[in-house]
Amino acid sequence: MNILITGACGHIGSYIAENIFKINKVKKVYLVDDLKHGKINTLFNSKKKNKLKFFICDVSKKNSLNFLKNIKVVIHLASLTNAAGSFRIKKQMYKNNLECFRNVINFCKKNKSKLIHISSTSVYGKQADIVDEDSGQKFLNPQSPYADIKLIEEKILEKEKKKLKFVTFRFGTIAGISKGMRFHTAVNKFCLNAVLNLPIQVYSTALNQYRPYLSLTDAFKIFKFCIEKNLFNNQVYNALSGNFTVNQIINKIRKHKKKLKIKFIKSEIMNQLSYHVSNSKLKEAGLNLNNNLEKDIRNTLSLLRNI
């Protein structure tokens, strides 16, 4: 079959585009991205047995992708990211990525393609010992504008569920490295202050606030299970490694890096409280998830050690 990774060179398109190979049945891996992020470098030295091919496109233009045939299964993650930072980019972030996502939508329409949607566990924002995806509306309260608009994006595809094959997936928080890894995101912005011993920068309220964690080798683990088992069921599966206080990734980190300093900030997610969100529905579909999160770290730090 024929693949479609929007997003290719980010970093969690930029590991699936480096280990599709490892994913049964798969012929041809059409990869784009706008390359606004500078992030050519992800398909520097790419395995031949991969067959990739790279287009420079945005898919936030109408039609972008129209030149694209034969596409099977379109895994979709060309979108701006970075939750707390979206309160700056609000206005920006709404019509990329809702164009963005509304453009794949009638591109998998047109052409019968099956659709990876990844949304984020970030939709919850109420307090709950545990929170799944039939926890009902009232745990559904995003507390910033990525995550709104990923709620947006899911509200969008239950409209067109009669029309469309799709699965999504609630991501925790990622961790792990790739070529195009970030560093935005708790894990890898902790290891990387660590190693250039800078301050730790931790909201005042979240120290000890549990959230949901995904590792990146997991994140493929989802993906290879989707397009393998034919998991284009309509439905939305919570994606997690494991749920962690912002204090445990702290120790985690502090066993390789003794010493560490801690900055408290206040930030513009004051009213999110803490939450475990449960993956049972991912594993009753057959799909265990549990790797290591702090072999995540300590090969991140690795990764880093002589800067």
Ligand SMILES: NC(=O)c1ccc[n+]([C@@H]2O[C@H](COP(=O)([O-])OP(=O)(O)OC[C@H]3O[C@@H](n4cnc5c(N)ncnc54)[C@H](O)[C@@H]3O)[C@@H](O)[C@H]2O)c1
Contents of the next structure:
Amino acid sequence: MNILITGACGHIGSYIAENIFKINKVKKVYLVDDLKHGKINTLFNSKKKNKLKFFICDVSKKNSLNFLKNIKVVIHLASLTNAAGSFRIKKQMYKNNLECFRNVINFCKKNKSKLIHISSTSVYGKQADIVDEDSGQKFLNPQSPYADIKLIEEKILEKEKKKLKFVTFRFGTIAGISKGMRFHTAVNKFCLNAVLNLPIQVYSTALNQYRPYLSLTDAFKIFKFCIEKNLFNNQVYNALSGNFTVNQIINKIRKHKKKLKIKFIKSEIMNQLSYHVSNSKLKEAGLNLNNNLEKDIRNTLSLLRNI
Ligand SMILES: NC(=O)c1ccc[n+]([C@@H]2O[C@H](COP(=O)([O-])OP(=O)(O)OC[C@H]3O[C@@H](n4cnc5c(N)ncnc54)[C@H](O)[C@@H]3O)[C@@H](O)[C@H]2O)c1
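What would the structure be for the form predicted together with the named molecule, rather than the form predicted on its own?
Now the complete complex, all chains and molecules, led by this one.
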């Protein structure tokens, strides 16, 4: 089967592009990215066996994907993704992400392609012991424009569910290295600051709040599982390796770097909420994720060690 990955030069896309030969039945892989935020160097030295074909393409432009045919599965990752920064570029983010999303849906409907949609666990936002996919509307309370867009996308898919086959995964914050990795998400940013002897900036409410994290290797397992098992049942699944507090993450970093400076800061995104996200639904579907966060932190620190 042929696969299309939008936003292929980003943190997640570049990892999938590098490892896609591990997914059975994949024949050709079409990659698109507008390169405004992604970088072509993520594709340097790509392996021939991945059978990649890259195109510069702004997915937010109507009909921009029309040149592609015979695509069985679309992994849609093209988005602006800085949640904390999304307050500053609100209008641009709504426009870019929702226009990309609508074009991808139209493409899937027209070509009968199945869609893997990546939402975020940041759609949750209520104080709760544990939240799951069926917790109901009152637990869905996005705390940033970024998260609000994710929820809008989920609602659009809900309306379109008779017209296309899809699956939505609500990813926890990604940890782990890839050629296109970014450093505006918690674990990576903390590791970078630790290596540079800069203060690790923690939202002043966040130290003991639980949040879900997803190891990039676990994220890849999800894509592999979904494609190989044909898990396109128009359902929403939480996807996480584990729930951790910021303090627990910092202690994992401290195992490798003893002296850390911590600075408490304020942010528009911070709140008083703490919640665990349940991953039982994905387990029941047959996929167990291991918690590789320790390894991700070790690898990230090692990657940065000589700078
Ligand atoms: N990284 C995380 O922690 C995380 C967590 C939950 C969900 N997600 C979601 O997973 C998806 C991928 O995330 P990521 O971490 O790889 O993000 P990323 O920012 O690293 O990559 C996104 C890519 O999309 C591209 N892009 C943006 N607008 C585009 C457009 N109009 N046309 C073509 N390409 C465009 C960018 O150039 C970039 O290469 C996003 O939807 C993101 O919201 C990520």
